[in-house]
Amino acid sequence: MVSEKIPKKIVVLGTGGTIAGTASNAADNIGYIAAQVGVAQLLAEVPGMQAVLAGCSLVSEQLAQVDSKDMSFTVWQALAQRVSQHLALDDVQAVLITHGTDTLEETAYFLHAALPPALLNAKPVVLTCAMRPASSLSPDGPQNLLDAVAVALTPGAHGVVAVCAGTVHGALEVQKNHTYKPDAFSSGDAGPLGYLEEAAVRLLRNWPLALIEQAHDVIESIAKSVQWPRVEIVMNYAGGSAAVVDALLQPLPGVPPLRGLVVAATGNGTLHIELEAALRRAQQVGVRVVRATRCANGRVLAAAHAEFAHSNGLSPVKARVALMLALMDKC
């Protein structure tokens, strides 16, 4: 007896962002309202879809409708758990997210560090975004739409990636690199993972895998936790001191205490004399820290017996999503 295949289906998450911007003016790419348009209006409107699903079928969902600059733990905790949820069911083929630009590196690396690792060595989950709103002259989310759909198709895709201009980038490398261009992405030294070719991927690096050596259930620690732990970012710069991490450190009403900070430290981890007696404090009183690099491309490489953590080749705001998960997981 053969055998009914089960029809395959991409679940669409809608979540705002300049993807589903509108401005009054079509010449206008800038003096936009983002998240206006909902997520099957923007699917109904990309031209050439039904030929890139080559009989695979979409289902949207309107998860949330922000600009992804207000991003918040909320939309996260909904994320992880309707993604999760999709990816364990058989006919889904991969789980695409419309997001906007400015956190899409931060939600990435979040849903990387946060999904169940057997789902996602299973499976894509493939964000994209726009940088032109939708009402633009020449509006890039229609294309970036198609390209996530034909890597959401790619045989053997799997993992968290980003979608933008042509590019597939690796949740754990894409950050926003330009503010305005189209292609606004990179993957710093690391490289793209591959590039898009009239709805072809052309694979450079391999899929990423999960981050399996985190032992955590992440997701059954977000269902459960009412308060995200707090985790904040300084920067190392010139003539920099300790006011900012003591302000930082004292009680204010109706704020958690402070668990964590990362900072986004020159050079190879380098800190003002001021800014490091100060974190040397911090450290002493139980908040974690966490050295980063503030440049673009490199990491910090942590000399024997370094007196704080070092971000293990995440960028600032990257390592504090990772320390945040980290609290979270002893609360």
Given for the second form:
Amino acid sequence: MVSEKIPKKIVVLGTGGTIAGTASNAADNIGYIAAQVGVAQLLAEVPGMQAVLAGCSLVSEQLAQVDSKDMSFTVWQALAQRVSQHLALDDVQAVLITHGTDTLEETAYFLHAALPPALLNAKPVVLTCAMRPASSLSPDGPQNLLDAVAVALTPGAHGVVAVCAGTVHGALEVQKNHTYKPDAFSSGDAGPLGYLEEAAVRLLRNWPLALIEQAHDVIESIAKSVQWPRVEIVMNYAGGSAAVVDALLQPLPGVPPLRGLVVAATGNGTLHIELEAALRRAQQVGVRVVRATRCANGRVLAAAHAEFAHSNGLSPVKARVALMLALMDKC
Ligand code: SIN
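Okay, that is the form predicted on its own; can I get the form predicted in complex with succinic acid (SIN) now?
Below: every chain and molecule of the assembly, starting with the one above.
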């Protein structure tokens, strides 16, 4: 029997960001409005795209059009559902997401933690972005899109990755670490997954594997969650106190009760004595406390402080996502 090869496609979900931003002056790379240009137009304007696609088709959907500082649970919910629906189809090779740089790392981690492992270990979900608006004299979006497509088509690629400035980062490690430069992301101690060279990936580490603890159906919980568990982030600093944590524990009309706290501790998880006492009180009344570090590199070492859970190497913003997902089942 002759097996018919199914023609493949890449689905691109647009969510906004600077990559879709415009300014009135092409020389202005900061005074722009994000999320103005539709994803279909962005794709149509990339030179050399057909050559990189090599017969694979590109279809786009405008899932949202937001500045990612305003990223919402509603968009995340829609993203998780659409990405998993598309990945489950035989003719979909990969899903690509255009996103603002400001919260890209949170969305990347959210998808890594929420999508079904069997899909993530088979196909790639590629987030890409830009630091300069589409109207710029020298925009970085078109090259990033081209590179993201090249990653999506790389044989064996799988998992949630981010592509920016010729570099491939894994969802677990990727972190925005520059406010302005086009090469704004880092993978910290772990280093990037690879680099792009003329539409070819030079892989340095293995493609990411889905989290093993994702046995239960997180997508189902997300679909059912009208209200996500409220988890806030507090930080340790010189002159810190109990005031912020104590205020967060107070009930407020129209605000859901606090379910979790991530503390961006100093160094290897150290806390001001008064903040530590406040976190202990929070834990005693049933608020889950997770200790991360405000350091850009390194992790809170497990043995150092047993009283509060540690973030398992996740940055404070990613630890918050992990804690929300963990609490979601217990709503
Ligand atoms: C955003 O995050 O949506 C705006 C900033 C950017 O994309 O660089």
